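Only one chain is given next, in structure tokens, and it is the form predicted alone.
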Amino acid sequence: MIYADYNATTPLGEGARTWIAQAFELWGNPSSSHRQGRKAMELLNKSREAIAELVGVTPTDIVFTSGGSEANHLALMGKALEVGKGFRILTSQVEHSSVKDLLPLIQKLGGEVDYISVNGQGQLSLSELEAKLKLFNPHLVSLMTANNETGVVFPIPDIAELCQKNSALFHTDAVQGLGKLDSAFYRSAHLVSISAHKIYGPKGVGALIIKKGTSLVATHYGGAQEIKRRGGTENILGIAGFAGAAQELMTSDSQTISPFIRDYFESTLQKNLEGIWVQGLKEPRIPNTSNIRFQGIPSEVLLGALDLEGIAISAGSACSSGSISPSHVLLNMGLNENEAKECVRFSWGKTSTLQAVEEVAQKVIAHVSRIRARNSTKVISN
């Protein structure tokens, strides 16, 4: 099998395995005051420190959640509930579904939503953002660090500066940026969502970074855990795995993802196929992601053909898998429904070798050529 779907999830790394094994021996509740509870609390604190070091924040800024989606919900709903009716949020049209699908509920509760559009490359306009900050006067701005489907990176430091200038709270979903971009790029936000399973940690655990002085209403009740910011007994196994992945990321050169593999893959396809387009090609992107449209070929057809070859790719966000609707990200970039349904995503990781990338490229070329010949598809030049 050749795995090229690292944006969906990553395999469990050795660092995570080692820390999880340690956590298996500590079965006490970290909120308990006896010895077993204290040992669990020690591991919880040690884990919090490791993740804080990776991101470059204070350990008490970290609130553990069940994943990136819950972290996004805590950021948005936590502020919406605090402000109440009349809450205003400014976001983009290409956010992750955990943000996009929450907005109707915020509106139902009396909130207002406005959007920043993106261009054909998936990038937003800072001038439009600045204008809407002044006209809409949002309580919260929520803009992702890197798009999970296209890899396009938003100018987070510039956005943070504009939000600060206009007294708006800034949240960024940095789930796809963690481990691929220097944390200094996105940690200037007041609220930052991250997740373990994108950096070779376990699924089902993430965190919302809440900078000191930023207030939110808790959305989970049931205890005083996480300094009363997220009730419920902490997932020690998952949190320890998150910390192990974070520590390995900081200490291993092999974790670094080079854009060379992505660029080699794209150029190989472009040299051998007509009628293909790389989404976001002209904008900054995280170094592992290619979203490519193959004219005349529905994404599920190419996915199925490659799956039979033992090659794993996707048609977009894993959180939207099974949906028959075209990607909202691609539609808002200006593609029509048919064009959006011709796009597939390749995302590489630390175990991706040049040999594997070359094999995937050749298989793609062969299948695209075969399918087009069978269907007598006429393509236009790139």
Given for the second form:
There are 2 protein chains.
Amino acid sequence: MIYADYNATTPLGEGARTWIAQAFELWGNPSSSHRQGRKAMELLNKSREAIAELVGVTPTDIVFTSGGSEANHLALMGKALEVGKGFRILTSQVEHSSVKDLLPLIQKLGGEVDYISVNGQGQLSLSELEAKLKLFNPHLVSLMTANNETGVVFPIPDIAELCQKNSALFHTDAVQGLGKLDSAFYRSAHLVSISAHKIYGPKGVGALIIKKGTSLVATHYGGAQEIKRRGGTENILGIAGFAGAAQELMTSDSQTISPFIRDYFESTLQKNLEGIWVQGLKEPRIPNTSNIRFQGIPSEVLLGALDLEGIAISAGSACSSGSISPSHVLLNMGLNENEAKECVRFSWGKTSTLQAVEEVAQKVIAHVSRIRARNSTKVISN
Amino acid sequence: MIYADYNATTPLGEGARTWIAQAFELWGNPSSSHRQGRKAMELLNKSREAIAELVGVTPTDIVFTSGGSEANHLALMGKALEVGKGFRILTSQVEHSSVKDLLPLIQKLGGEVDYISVNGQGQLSLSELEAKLKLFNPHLVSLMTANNETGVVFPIPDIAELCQKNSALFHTDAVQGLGKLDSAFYRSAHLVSISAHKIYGPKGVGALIIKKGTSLVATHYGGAQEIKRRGGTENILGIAGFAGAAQELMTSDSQTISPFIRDYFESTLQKNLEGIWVQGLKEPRIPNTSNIRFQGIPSEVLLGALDLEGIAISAGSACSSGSISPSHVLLNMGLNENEAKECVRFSWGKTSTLQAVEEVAQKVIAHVSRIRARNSTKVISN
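Instead of the form predicted alone shown above, give the structure for the form predicted in complex with another copy of the chain, please.
Time for the whole complex; same chain goes first.
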């Protein structure tokens, strides 16, 4: 069994397991003033500190959510509800579905949406951003740190600077950046979304980092939790697991991943196969992700063949796996529907030894060659 | 240590612990199509079935949320967003803060809110409801099953019938009903909110039961999860824990609690103290809750004294513990601010043996007598 779908989710690590098991005994409601409540509140505070330390922010900046999707929702909807009618948001065409699919609702509520385009490499242009900042004058700019499907990284520090200069609030979905890029890269944004289950923590917990001085309308009600920014009894087990994962990451040799594995994998395929293209190859990418088009091979055929061999990869975002439509990310990078449906994503992580990566590469080469031979696909030399 | 604050939260039970520990190994993303994803989806389905069985609904009616508060939010906001401007909601003045505090936002979005009053016993009048249904013609009626502070139970089957007759959608927050009342009592509503951490499951997970044919706008985006009714990667550990708690409840001797403990406690206090009143005494109540006013004793004084003795109770909703304002529930029952601040809540559960309850009663009697003697409070005989 080889798992190469770490962008979809990661296994629960030792750090998370240990903290969750400890939290089993601290079951009080952190809002209660009695002993059981105070003990749970201590754990909540300790967890908040661990995550704040990992990202390099102040503990009170952290608002725990039910995941990256809710964090994105709180950032966008929280600002849209605060501004009300005439709210203007500038974003890209390649954001995660938690941003993309929320935009029609924002429009329904009287908001306006404008987009920055991406080029064939999945990259945006800072001069287009600057022009739109001046022309559209958005209240909020939401641009992701690293694309979940291609791994392409947007120039967050430059974007943050431009937003600052043009008095626009800047939100970045850093879910795929956390643990893969130095946090200094994305923490200059006013609002930063992160998630536990991409760094070997549990699913169903994340956070929105809200920098001091940034106001939002709460989108969850149910008490004064999270300094009135997110109501509802706190997910103590999940939050403790998130903190355990954060602490494990901080005490590990490196908080980021070396691109060596990915590069070795890509070059092995390039050497042995024609008619393949790595998306965003020429752009900065997170070090663990390869999105590759295999000409003539529908992604589900390759996925199915590899799944039978015990190799887990995906056709892109897990969140859209149920959908048969081609990836909006790839379409917006200029691929046509058929081309987009020939792309698969390999994303590496802790268990990805060189040996495992070599095995995946060889299996991919064998299957692609076999399927092409069967279909006698004409392959364009690249 | 005696815990008598089960309405705030419950300890994590054996059923939940076992299922969570099993879920540690099923860490795939349920949206992924490969083996790891499918295994996680199997666990998700199994969990959904267990909870559906407990409540007596169809598994596809269940939409998992981050808790009771989000379930309430999805019901109210989901309908408000679907109807748009002119949305009318009828509710009570004693709902949980996750409902109450959301109403201003609904009004800001162009919705209208009307209220059913409650009497001095915390009970509503069905004839007032019927009149308001005709006069106000609400799209949605939201009335809780059992009040979290007083335990007073609204006549849900009658309300459901009236709503049905007047073509209004009916939502009930059954968070304090689950595990304390037969589910048949509240499952006739179109929308039912439940939460895991009130039935010995983990915090941070709950569900909205959405009966077939009831449409809502999703309030969380991030993929096609929960049949597009709630986006975001599923909280697998939490959901499994919820299911483990549900299964434990179903295999236990009784799915509801006997009122014996509560009644014994109340009568012991009544026999030994004057100037005390049990809120909602004459109304149907959930069997585990006593909200009692001790004349002349500020709740925080009694809470503090009992906390020092290792007895955990609360002044009402844990979610409002941070607040110094008196309970909106008690004020709306006609108590004045001072009277409301003299009320404390005892809520019993699994560990509440007769011996423990007797000890709490004796400690309460001793402290109330001592504090009153010190303050020479004049006590009204009741």
